[in-house]
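Let's start with one chain on its own, the form predicted alone, as structure tokens.
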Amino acid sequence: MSRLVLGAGGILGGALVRHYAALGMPCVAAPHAALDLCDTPALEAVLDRDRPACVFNAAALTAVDRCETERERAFEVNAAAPARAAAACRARGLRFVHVSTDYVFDGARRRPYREDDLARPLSVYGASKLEGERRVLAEDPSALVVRVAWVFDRGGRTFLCRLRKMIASDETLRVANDRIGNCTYASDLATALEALVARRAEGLMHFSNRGELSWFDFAAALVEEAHRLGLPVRCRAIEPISSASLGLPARRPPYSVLDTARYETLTGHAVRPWRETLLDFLRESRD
């Protein structure tokens, strides 16, 4: 029943560790400082020592713009190293769960992306994650690869995570409103991953909280919910801007909503709407 979480210092990794602690299940937390995903011999030693029933790879180079200038590093961390980890797990009869991204898509569609839709990434980050999916499943066809989108939780450094502090400190926010996707509350994702493991899911799967939104929508909803909770909110105006005006090096898909029907059918669990996650996010951030 034991679990090993690679990348335990990140948003999802931390959520997984807390999830198993709440369940009273044995879980080995392996942050990057303690175990580098790229150090395969060190990983194999941990697998042989702890013999976890399931290994979650929540480690990745997720700095999308940085990947544009560090292509070799991106493919090592996001593709080659996960493939070696999958092979090591398969050789020992251990389950391997790898987390991927909605950025494998180009955003040309205007309906939610299914698992079997053509992946055509626009960025080095997306390309490296897509290559990671392919290599992991080539090394271990029974592995589970879960694509997620816009993950947020307490303590994270992504824009959605930082918005909690920004609405309390800035009177005016300028937020992009022209990219549409899903957001994924890390605590919900941790619960979903364990549900998939319990049902021995394998291959590609999509998970995110229900409902389409832009970053602007998220910011506006966060302000509204913070007021409902009586939290300090300094923000008085949110100005919509274009993504192009941010001048980011990497291209992002303009539309990357994920279809979660396969997850819901397999687990029998309805995905929670994204608005419902904000109260939990704000309460946890406050605590």
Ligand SMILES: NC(=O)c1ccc[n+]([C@@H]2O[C@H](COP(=O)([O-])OP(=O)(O)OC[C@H]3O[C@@H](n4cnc5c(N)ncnc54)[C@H](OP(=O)(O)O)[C@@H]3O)[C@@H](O)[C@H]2O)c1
Contents of the next structure:
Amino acid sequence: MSRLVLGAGGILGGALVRHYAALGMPCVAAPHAALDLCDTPALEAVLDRDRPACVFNAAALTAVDRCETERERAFEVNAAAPARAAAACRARGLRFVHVSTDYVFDGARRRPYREDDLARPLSVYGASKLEGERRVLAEDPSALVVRVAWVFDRGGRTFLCRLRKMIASDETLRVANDRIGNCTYASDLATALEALVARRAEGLMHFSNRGELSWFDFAAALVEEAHRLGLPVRCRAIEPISSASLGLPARRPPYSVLDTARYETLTGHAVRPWRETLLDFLRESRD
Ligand SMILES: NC(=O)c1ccc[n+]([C@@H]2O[C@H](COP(=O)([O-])OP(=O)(O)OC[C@H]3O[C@@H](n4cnc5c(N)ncnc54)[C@H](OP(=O)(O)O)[C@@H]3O)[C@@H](O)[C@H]2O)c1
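I would like to compare: after the form predicted alone, may I see the structure of the form predicted together with the named molecule?
Full complex below, order starting with the chain above.
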């Protein structure tokens, strides 16, 4: 029954650890400082010591722009090390669950991406994650690889996570409105991953909350919901800007909506609309 969470200090890792604590299920939390995913002998020692039934890899080099200049590191953390971890789990008969990204797609489509659509990443991060998916499944065809998009939850460092504080401190926000995708509330993702493990799901799977949006839509909805909850909001105006004006080094897909039909069919669970998750996000990240 027990679980091991690699990258337990991250957004998803933290949500998984809280999920199992709430369920009262045994779960070993391994943050980066305690266990480096790239240190395969150390991981193998933990697997042999704890014999978890299932290992979640929530560790990754997620700094998309940094990956452009740290290509070798990105491929080691996001592809080679997960492949070695998958092999170590397979050798011991343990379930391995790996997480990937919507950034494996180039965004040329205008309908939600299915698992079998052609992946053509635009960035080093996307390429390293795609390589990770392929190598994990080559090492362990019974592994589960779940692609998610725009992950947010309490305590994270991504733009969507930081917006919670920004709407309380800044009068004007400038937010890109020209990239369309899905967001994924990490607490919902943790529940979804356990549902998939319980059904022994294998191979590639997409998961995100329901509904397409831009970062601008997310910010505007967050302000509305914060007002509704009576939380302090300083933000009076949100200016839509183009992603290009941010001058970020890595290219991102202009459209990366994920089709979650496979997840919903397999589990029988409908994914929650993204706006509903904002209420939980706001309530739970109250200081
Ligand atoms: N965040 C998003 O918007 C997003 C979108 C799509 C997909 N994903 C995917 O979702 C998964 C979870 O990411 P997240 O959103 O939870 O990101 P996150 O908050 O950045 O968490 C990643 C964690 O991995 C740790 N880590 C990095 N290198 C490591 C290593 N060598 N060994 C062990 N741990 C290491 C980091 O620790 P340090 O910070 O201490 O290095 C961090 O705690 C990843 O596979 C990511 O690619 C994320």
